[in-house]
Amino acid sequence: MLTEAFLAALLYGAVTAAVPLLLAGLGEQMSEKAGVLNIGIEGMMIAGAFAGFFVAYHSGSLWAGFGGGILAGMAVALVMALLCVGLGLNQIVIGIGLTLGFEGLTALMHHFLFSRTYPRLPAAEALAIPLLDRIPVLGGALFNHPPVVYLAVLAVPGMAFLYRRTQLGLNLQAAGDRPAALDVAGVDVTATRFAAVLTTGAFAGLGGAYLACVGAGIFVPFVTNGAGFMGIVLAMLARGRPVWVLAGAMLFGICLALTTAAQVAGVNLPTDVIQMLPFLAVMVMLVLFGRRASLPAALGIPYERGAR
């Protein structure tokens, strides 16, 4: 299996299956460093796959799908934000409501409109890098990808610059940690709260896009399949590094991946054992790591101002 061709197609893959759950990731942990757990990620995501590719498919632009799939996400993140950092709601519970109903909305969406003729978009234009696309086996799997790829990329250290050399990082860290002191402070909890919620939004939009205009071609009902919740996992293993949600995230990519790669090498594995495989590294690497995980102190808790 270990051939140039195997090694090429498992990588390639792996990066078109990590960048939305890099996405998702990264969106996630931003807004747990703010104090808000957000399990409605997925619906996010889902509900930015489906105005991804509307518009992407209307529009003839990939480009306009990825501005509609990031608007979607927002817009879904507006009320996670209204309902759980404006009025304090349970943010498990509303989470679970918004991806359970973004879920059945897009797909009864679909029904009545794609659910004759099934569309499908062209291939994204890739980019190769210069000179990088060159190196066997990896220049064509690693360097070879549509722009899109390389911003979320890029996305890491510039998180992480965000956090550790800004006066918002720290804002979104004291968020998370001691809202109160940061209330003191002279910030508002409740907007810092809220950009972080709709910047979340943003992210697992685009990752939902890019999912369904760029991995897929196509949407199709439940099309993100749990990648939002394995961006959640991701974010609370990352410990606030934006790299390690980098890593954790072509760990599952490589896993997704392997379907396509074995393929290509002439082995036949049971489909269903290939998609279980991303699951069950997600439960190792909660068993290994999950009880290091460090999350903010006020995570999932509702700030009200001179409460105590």
Contents of the next structure:
Amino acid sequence: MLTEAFLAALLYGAVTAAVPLLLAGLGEQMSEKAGVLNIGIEGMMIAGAFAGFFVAYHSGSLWAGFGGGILAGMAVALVMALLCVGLGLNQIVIGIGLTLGFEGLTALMHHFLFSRTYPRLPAAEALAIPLLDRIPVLGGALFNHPPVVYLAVLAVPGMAFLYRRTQLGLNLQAAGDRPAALDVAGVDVTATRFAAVLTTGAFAGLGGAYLACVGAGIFVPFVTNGAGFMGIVLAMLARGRPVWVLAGAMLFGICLALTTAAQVAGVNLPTDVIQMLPFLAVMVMLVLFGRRASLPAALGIPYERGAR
Amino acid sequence: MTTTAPILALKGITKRFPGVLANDRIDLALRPGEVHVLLGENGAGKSTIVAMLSGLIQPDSGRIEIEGRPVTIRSPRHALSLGIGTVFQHSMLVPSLTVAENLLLGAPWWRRPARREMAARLGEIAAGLGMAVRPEMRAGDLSLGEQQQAEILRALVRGGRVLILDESTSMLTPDGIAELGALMRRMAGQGLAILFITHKLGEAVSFGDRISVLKLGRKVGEIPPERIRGEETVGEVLEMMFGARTAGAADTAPPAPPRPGRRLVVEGLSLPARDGAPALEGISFDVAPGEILGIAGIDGNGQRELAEALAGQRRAGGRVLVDGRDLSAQGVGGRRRAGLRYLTDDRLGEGTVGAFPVSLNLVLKEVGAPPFWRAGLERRAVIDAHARDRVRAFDVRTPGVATPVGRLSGGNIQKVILARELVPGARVVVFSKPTYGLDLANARATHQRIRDLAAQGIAVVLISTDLEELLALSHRIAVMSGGRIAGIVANDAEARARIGRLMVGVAA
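Next, report the structure of the form predicted together with its partner chain; the form predicted alone has already been given.
Below is the whole assembly, all chains and molecules, this chain first.
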């Protein structure tokens, strides 16, 4: 069963499955750097998935769909930022509330707008990268994807540059590690965290839109299926390094692709067991690497001037 | 030291917080080339002045003037731009960033951080002042002394002219403190105006050119450079801080004389320094039945550590004996059963569980033990009956035994702890700041209770930073300084002066 074709298909599927996790992980990493534990990211993703699919379906443009997804994700993030950063409410409670709320809301809206039909989007056009796509096995698997996939991967060095080389990166790090120091330096902690949460919303929204428009080509309620939560795990294990988010996302992507591959290959296991695989992988990864997670000191703590 | 015009002056500054007058018409002037010490006990209003000068809060009335012109310091950043740099009591460095990166915080966000330029400039200033800190080190890897140097650099790198050091010595080793003192001198030599805030008299006298004393929000005195140094200064400052002994200070009869014998014996108690807590070194003393031994000293000289080592909350070297029985190997429970009781000053933190009812707090140290628990099950009726009994005996003012302890006033929480710890069987009781935060009536009641305990033959160790309290209650007073007993004096007419000298490290 380990033929070249199978490997290529597996890798191709892994990339497709990894992109939403990568986007969610990068987004969550941004929030966590700035000291906001963004549990609402699953809600941002599902909002992005629904809005992205809706816009793409009616406009016929995938890019418009991505734009809609980003805006929807940011809209949910705005609620999160207002409540958790602006008012200093509990991030975990608000995050869970947003996730459950938007899962329900999108399911309801899908019911109203599409009733019981599940319209399908045309498959996204792939952009083959010249020369690289000729590499045997890897070429077809890695370098023949829709353009948004390359953009998501390019975001990795982009974020690394932001964190390590820019003043904004220093500010984000300080907002998560010792916000009082940032405040004393004259930088608005609230504004810094606000910006970080909105960016998370954009990443999560895009990830959701990708999931619905490219990954599935269809919107069904709860389509994100925990991708946001996997993003949280990735961000926690990545120690603030975007490249580790990419590595983790690929690992989970392979597990997700394996479930499809195993079903196609007719492995004699109940589907439910196979579908548990990615979540099993999460647990294995947490057991193996959970200790190396190092989180910002002020993660999850609302900033209040003068409080110690 | 000539008197130059002040760079920064506070004129009649008043600041109120709910229920507290933190600063009451404070006047203060900082001059270039001068180390101005602001001295006062906890709660004297020092931190409020720092917060106003660094732009964190605004005064309710009064003026802050810079070179004679009134200013409003709007924010920490504004303070820096006015040339006022503050080194806060709690570190304001981001541990995961380097020193240079930390000092770059606050630059425009769209710009690339100028790490190399900053490092070069820092290196120059640091070398000029003889500092050891290197700009490329991660702040989290620095020693406390180096962290402080980094924070001083932050104040200086933007051309600061006024440097405020808020309790900067509290976390330092003696060597580190001496180093900081030398550094302050060098900075003052370069024309900086320094405001050094401390509650340690010894530091004030050895580092300061000018000393202002705060007490309960008011400035009670200022010693100018020409009158500073030497032992007269110490006496003068002590008088400002604690007041001369007033006729009415002894509000009740002197305690009954102790009985012969040694009820508590402490031999060579020692504890390594940890997390900024001072070490204990070779603490030895004994207390007779019915004796009250006061432990004096300026806060943070090891009193808390001593209390916790006695109670068994920290494992310490040396021996602790009660009535000849060696309790050194016993933990908290064993010492408690042997009659050694500890009443913490952290009443709501380690003293009680605020959300638990009074009744449960009264048996907090017997959780799971009969008769309050049987076979692992709580016996509510027994616990409640016991609680009602204790509440009556100690006059705890509570709506009921089911009321969460956190809802009671400080004085009543104190009574709950007393009621729990003073159950029959107490032989030695260690009090840590027993009247801290209590109003006068409750403080007096507590004093009376301590006297009563001694009259019953219990040995009392009374740790307090309130010298009046110690002088009113104790038979003898031990003075702690830097984790050691600097001396033990009998409570007689000269006790006050000798204690003052011991506190600042001048031999009695």
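Residue numbers count along the first chain shown, from 1. Rigid core (definition): largest C-alpha set, two forms, superposition within 1.5 Å. Note that the structure is a prediction, hence the values are computed from the model and not measured.
> Superposing on the rigid core, is the Cα displacement of residue 90 between these two forms 2 Å or more?
No.
> Tell me, please, whether between these two forms the C-alpha of residue 117 is shifted by 2 Å or more, with the rigid core used for superposition.
Superposed on the core, residue 117 moves its C-alpha 2 Å or more between these two forms.
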